[in-house]
Every structure is written in structure tokens, then in C-alpha cells.
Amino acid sequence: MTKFFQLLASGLALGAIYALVCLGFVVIYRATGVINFAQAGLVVLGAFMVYNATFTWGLSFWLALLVGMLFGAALGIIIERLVLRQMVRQPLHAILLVTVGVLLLVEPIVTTIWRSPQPSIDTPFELDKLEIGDVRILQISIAAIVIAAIVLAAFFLFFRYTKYGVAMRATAVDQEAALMQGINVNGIIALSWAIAGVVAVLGGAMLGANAGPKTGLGVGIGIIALKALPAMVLGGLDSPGGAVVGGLVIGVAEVLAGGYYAEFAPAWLKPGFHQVLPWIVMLVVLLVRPYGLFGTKKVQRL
């Protein structure tokens, strides 16, 4: 059971990061109906901006995180204004491909600016392990869970009780009706992209600080961040609460599968199966319950 609880703690830390990234996917989808693959690119750029603020500019981790969040919000608004807004009334698949194109631009940008970064982001949290009984948990993993919980709670309070949160909910339901009620729909969509940029930076910083198992700083963070997409499908494309549940379930399932692979996996199953497990879960969910656990089931009358 000691091994199980250690893996569970690591899985919850990774799942909390997936939940943050997944929240960015959900916010954009609710506002525009588009699955934003560029979110993974924002995660990578956010992680490297936090690294740059700590290593190059000498800022403390918390101040660097604030700088990174401001950068992520600004970058999200810029992408929405200069790229996505030009695609209004274009076919959905064309907009989707544009977000993929933005994602593909990230790797050459990162490798050009940061040629040989350190292996991880420096944080106040040591890589030492805290002992809770027989269970030893990395400090950075605990920090990732706490930070994600605070951010997600703040988002839900914002979403439910503030004027802008109500406007976002109205825009998600019907953009034309929201516009008739005097809501600045373009401004709300830009705000959605800003929020997506902020949570992407937080997720990227945690991954770059080794909060997830075998992560560290590198462009490969984007591949890890894309695993938030199966979490989004599992929880529901338009459900913020589902983003949290889906992220935690995918994170825990992936880490448990990796931890127990050697003991229980058949000989024909190659190592690294846990890396593709989230995508298998996504495929099964799409076949059985395509609107996810908490997503809105759309009914069309013929």
C-alpha cells in the first residue's frame, strides 16, 4: 500500500496540472466552440518564460510566475486578435487547423531563443521528499496540488459570482443573445483566451519544475500538455468541473499504470504503455459517451 499511496500522490500532482491545462481548453471551447490545440504551445512558452525570469533576470520564483502569467494572458489575447479573429465565419476545421499551426510554431521559437536551458525551473520547493508515515512525497508535487486547487477554486468563484463570469456563461450559451443583452462578446472571448494563457503558464511552470513524473524543462512539455485533451473529453468538452475530474482521473490512471506495469502487464505489452493510456481512454469515451461525464448532451430535433 505504501507504493500505491506514493503513486497516488504523484498521479494527483500530474492530474492537477492536467486539470489546469484542461481548464484552458474548456474555457476556449465554451466561448468559441473550438478545440484550441495552441493551448499546449502556450504551456511550453509559459514554462520557458518563467525559466527566463528566474534564471536570466534573477527574479524569485513567485515574481517570475507572476511575470509568466501576465505574459501568458497577453499572448493569448494577441493570438485571438491577430489570428483567430481573422477566421470568424470560416469553417470549423479551418480554425482548428490554424490552432494546430500555432502549436507547430512553438518548437522552432523555443529552440531558437533558449538553446541550452537548465534541466528544470528553480523553485522554493526542494526535490526532497516529505515523509507522511511510510509514504514519501516530493515537495514540488504537494505544491502543484495546492497551487492547482487554489487557482481552480478562484476560477469557479470568478465564473459563478462576478459580472464577467456571468457574461462568460451567457456567451457560452448563446453569443447572439448575449450580444443583444449588451455584453461585449469580443471582449469576453479575448478574456477567455487570457484565462487560457494564465492557466497554461501555471501548468507549464509546474511541469518545468518536475512536478510531474519525469518531466523537466523542454519542448516535450507540449506533448505532456496535450494529454489534457483526453481529460477534457472524459470530463466533458464544455464542463469546467469535468476538466478537474477528468484531469485527476487521467493523471492518476497514467501514473498507476506506469508504476504497476512491470508487475502485471503481459509480456507482449511493450514498455511505455502508460504514455498512450490517456488516448485509449479518450477513444473509449468518444465511442461510449461522446459528450463526456459532465458535458452537455446536445439534442437535435428533426
Given for the second form:
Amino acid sequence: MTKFFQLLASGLALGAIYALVCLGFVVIYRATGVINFAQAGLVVLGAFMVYNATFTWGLSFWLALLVGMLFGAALGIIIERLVLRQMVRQPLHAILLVTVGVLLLVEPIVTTIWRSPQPSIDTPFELDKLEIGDVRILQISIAAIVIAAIVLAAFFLFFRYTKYGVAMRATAVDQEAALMQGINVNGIIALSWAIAGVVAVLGGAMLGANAGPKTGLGVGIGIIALKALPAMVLGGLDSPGGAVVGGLVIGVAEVLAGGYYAEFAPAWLKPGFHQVLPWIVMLVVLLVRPYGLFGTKKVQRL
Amino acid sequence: MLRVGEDSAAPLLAVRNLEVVYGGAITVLRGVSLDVSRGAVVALLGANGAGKTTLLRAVSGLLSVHAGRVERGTIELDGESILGEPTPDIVRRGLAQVMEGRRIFAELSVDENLRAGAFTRRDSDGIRDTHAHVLEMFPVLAKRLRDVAGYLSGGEQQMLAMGRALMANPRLLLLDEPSLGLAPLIQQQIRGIVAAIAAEGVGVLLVEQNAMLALSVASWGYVLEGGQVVREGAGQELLDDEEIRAAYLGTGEHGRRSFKDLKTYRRRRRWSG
Ligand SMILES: Nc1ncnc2c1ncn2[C@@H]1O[C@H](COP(=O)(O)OP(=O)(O)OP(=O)(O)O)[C@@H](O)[C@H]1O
Ligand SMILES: [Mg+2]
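Since we've got the form predicted on its own here, give me the form predicted in complex with its partner chain too.
Below: every chain and molecule of the assembly, starting with the one above.
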């Protein structure tokens, strides 16, 4: 059972990170109907930005996180203004491909600016663990869970109870009708990108600081961030609550599968298959329940 | 609750020689002029495709959403041009519209829909007063504030759309076919509410296919045909007119209603993605 609880904690930390990143996918999907692949690029840039703030500028981890969040919000708004806004009225596949393009741009940019980064982001926790009986959990993993919980709770309060939260939801239902109420729809889209940028940076910083399974700092973070997509599909594409549930389920399943691989997996399965488990879950969900757990069931024209 | 304009020399809404083109090619309005004064109900009649909705879009700044533009003419609210202004600014100046097909926010609660209608306002006391007034006017909504708006009946949704528009505390209210698809009893309720809104000093431009209903509450009416005003006159005068009776009062509504139902499916139209 010790092993189980340690894996569970690690899985929840990874799941919390998926949930954050996934919320970014969901808010932009709701505002614009686009699955924004550039979100994974923002996660990578966010990780390196926070790294830069701690290692190069010498800021404390917490201050660096704050700086990173501001950077992420600004970067989200800038990408929307400079790239996506130009694509208004273009066909959906063109917009999707442009977001993929932005994602692919991130790797060369990051490897040019940060040629030989440290293996991970320094945190005040270092490798300290919390011990509960025999169970030992990395403190940074607990920090990731707590931070994600605070940020997600703040988002839900905003989304549910504030004027701008109502405006965001109204815009998702009917942009023209929202405009007719005097809601600045472009402003709502910019706000969605800012939120996506903030959660992306937080997720990236946590991955770069080795919360959950040891991932380290590198452009490979982008591949991990993309696993927020299976979480999004599982949660139902347009449901912020679904993003949280989907993220946690995918994160825990992935880590448990990795941990118990040796005991349960058939011999022909290669080690490391747990990393593709999220994508398998996504395929299955798309086949049996395309609107996920909490998504809006729309009439599909086939 | 509702303000009355101080400068009563200029009409509340003055549209002059309006020409509107969609997609750079299709001319839909060809020199339309029309006035609405404070506290008056003005009916705008016309067959399908006459350009009624297009006129309302031009006034509230929504043409760009439909790749349409004003090629010629002027639109003034209280003597000031609103042509080319973004919709939120026009709403702030005191215009609200109930769009064709109601367009309520189905996933939001009734109360959130109403709050969305007050988005441009910052006077929380004023919003509270308007909210209370709207619930007085539409008691059905008061009972269902927490309910998801999408589960309301058609008539209730129309009431919600009107209540939401009133939450902006408008000087000018545009109504696009509010009686469409509703039972006669509900239509009569809506007629009474339109009269009550105007009695508070709000100018109402009422687009209707149901000419009988519209002209019975309107002091003045315009008939639009092929993008031009072909007839105008006092409500009663138009109501008594033989030609109008033949063209607009005898027509059955059935084929049209199903066409309308189809149209509401387009409501998730987006212009970003
Ligand atoms: N976005 C658009 N692009 C091109 N043409 C359009 C567009 N919207 C409307 N039209 C055309 O403009 C004309 C007027 O349409 P409009 O919707 O204003 O008519 P209407 O009087 O409101 O009709 P209805 O009673 O059916 O609502 C129609 O011929 C219509 O096909
Ligand atoms: Mg119309």
C-alpha cells in the first residue's frame, strides 16, 4: 500500500498539472471553437521563463512564478492579437494548423535562447519529502496540488459569480447575442487567452520543477503538456469542471500504470507504454462517448 | 425607471437613405428612411427577405458580423450619428435589441441572462431597480430565476429576451418579430408589454410579420418591400388599407414558421473560429 499511496500522490500532482493546462485548452475552445495546440508551446515557454527568472535573474521561486504568470498572460494576449485575430473568418482547419505552427516554433526559439539549461527549476523544496508513516511524498508535488487547487478554485469563483465570468459563458453560447448585450467579445477572447497563458506557465513551471514524476526542464515538456488533450476529451471539450476531472483521472492512471507495469503488464508490452495510455483513453472516449463526461451534447452532422 | 430624452427636437432614431450591401455584392436596403420618436411604437412590416432584420442590424452595429456594410445613408440616435460604432458603444448610448429567434443564453440561468443584459451598466442601485421592475413586468421570470434558461417555454424565452434587453435601461428598443411562433394569448401579452414599455418613454421599433398585432399597438407603420419603404402611415390607417390587408393580413403563417425554426439553428454562429 505504501507504493500505491506514493504513486497516487505523484499521479495527483501530474493530474493537477494536466488540469491546469487543460483548463487553458477549454477556455479558448469555449471562446473561439478552436483547439489551440499552441497551448503546449506556452507551457514550454512558461517553464523556461520561470527558470530564467530564478536561475538567471536570481528571483525567489514564488516571485518567479508570479512574473511567469504575468508573462504567460501577456504572451497569450499577444499571440491572439498578432496571429489568431488575423485568422477570423478563415476555415477551422487553417486556424488549427496555425496553432500547430505556433507550437512548432517554440522549440527552436527555446533552444536558441537557453542553450544549455540546468536539468530542472530550483525550488525551496529541493528534494525534501513529506513522510506519513512509510509513505514519502515530494514536497514539490504537494505544492503543485495545492497551487493548482487554489488557482482552479479562483477560476471557478470568477467564472460562476462575477460579471465577466457570466459574460464569458454568454459569449460561449452565442457571440452575436453577447455582443448585442454590450459585451466586448474580442475582449472576452483576449481574457480567455490570458487565462490560458497563466495556467500554462504554472503547469510548465511545475513540470520543470519535477512535481509528480520526474520530467525535468526541456522542450520535451511540450509533449507532456499535450496530454492535457486526452484530459480535455475525457472531460468533454467545453467543460472547465471536466478539465479538472479529466486531468486528475489521466494523471493518476498514467502514473499508476507506470508504477505497476512490472507486476501486471503482459510480457509483450514495452516499458514506457504508460506514457501513451492517455492517448489510448482519448481514442476510446472519442469512440464511445465523443462529448466526454461533462461536455455539451451537440447534434452532430455526419 | 426609463429616461425621457431632453432634446425633443430631433427624433430618437432617425434613419436616412440607408443602403446596405452584404458580401460586397448583394444590395439589400435601397435608400430606407425611417423615424422613431420617444415613447412611440413604430411598426416595420414586410414579407420574408424584405430587409427588416438587416435594418435592425445596421442600427445596432451588427452588420459586420454578417459581412454586411452600410454603403450610404445616416443613422442618428438622439441627433448623434451611431453609424460605424461598435455595438457595445451603441448599447451604452441607450439602444437595446431583442433579436430574431430570441437568442437567449440557453446554458445560463434566467437571472444570469438578465444580468448579462445589464453588462454595460455600472450603477448597481439602478441595476437593482431595473431588475425589480423587469420582474414586475414579467412575473413568469420571477418564479424561475434560478432555472436554466434553455428549459423555458417559447413564450417564457421571449419574455426573458425582452427582460434582458430592458436590463440595459434603453431609450430605444428594437424588437425583431417577438410574437413569432407563439400562441395568440401570449402574443396579446407581448402586445400589452410593448405598449407598457413605450408608455414609460422608450421608443420601440417593432418588426413584425403579424401586421394586425403590430399595427394595433403602433402609432405609425412602415411597409418594407424589396429593400424599400413602399408605404407608411398611421397604424389605424394602414390597418384599414385594402392593399395592406390583402398583402399582410390574409397570409397564413404555417410555411413560414417552419422556416423560422430552421433559422434558429444557425445561432451558434461564430466569427472567430
Ligand atoms: N449575411 C447575409 N449575406 C447575404 N445576404 C443576406 C445575409 N443576411 C440576409 N441576407 C439577404 O438579405 C435579404 C433581407 O434579409 P433580412 O433577414 O433582412 O430579411 P427580413 O425582412 O428580416 O426577413 P424575415 O422576415 O425572413 O426575417 C434577404 O434576401 C436575405 O437573403
Ligand atoms: Mg428577419
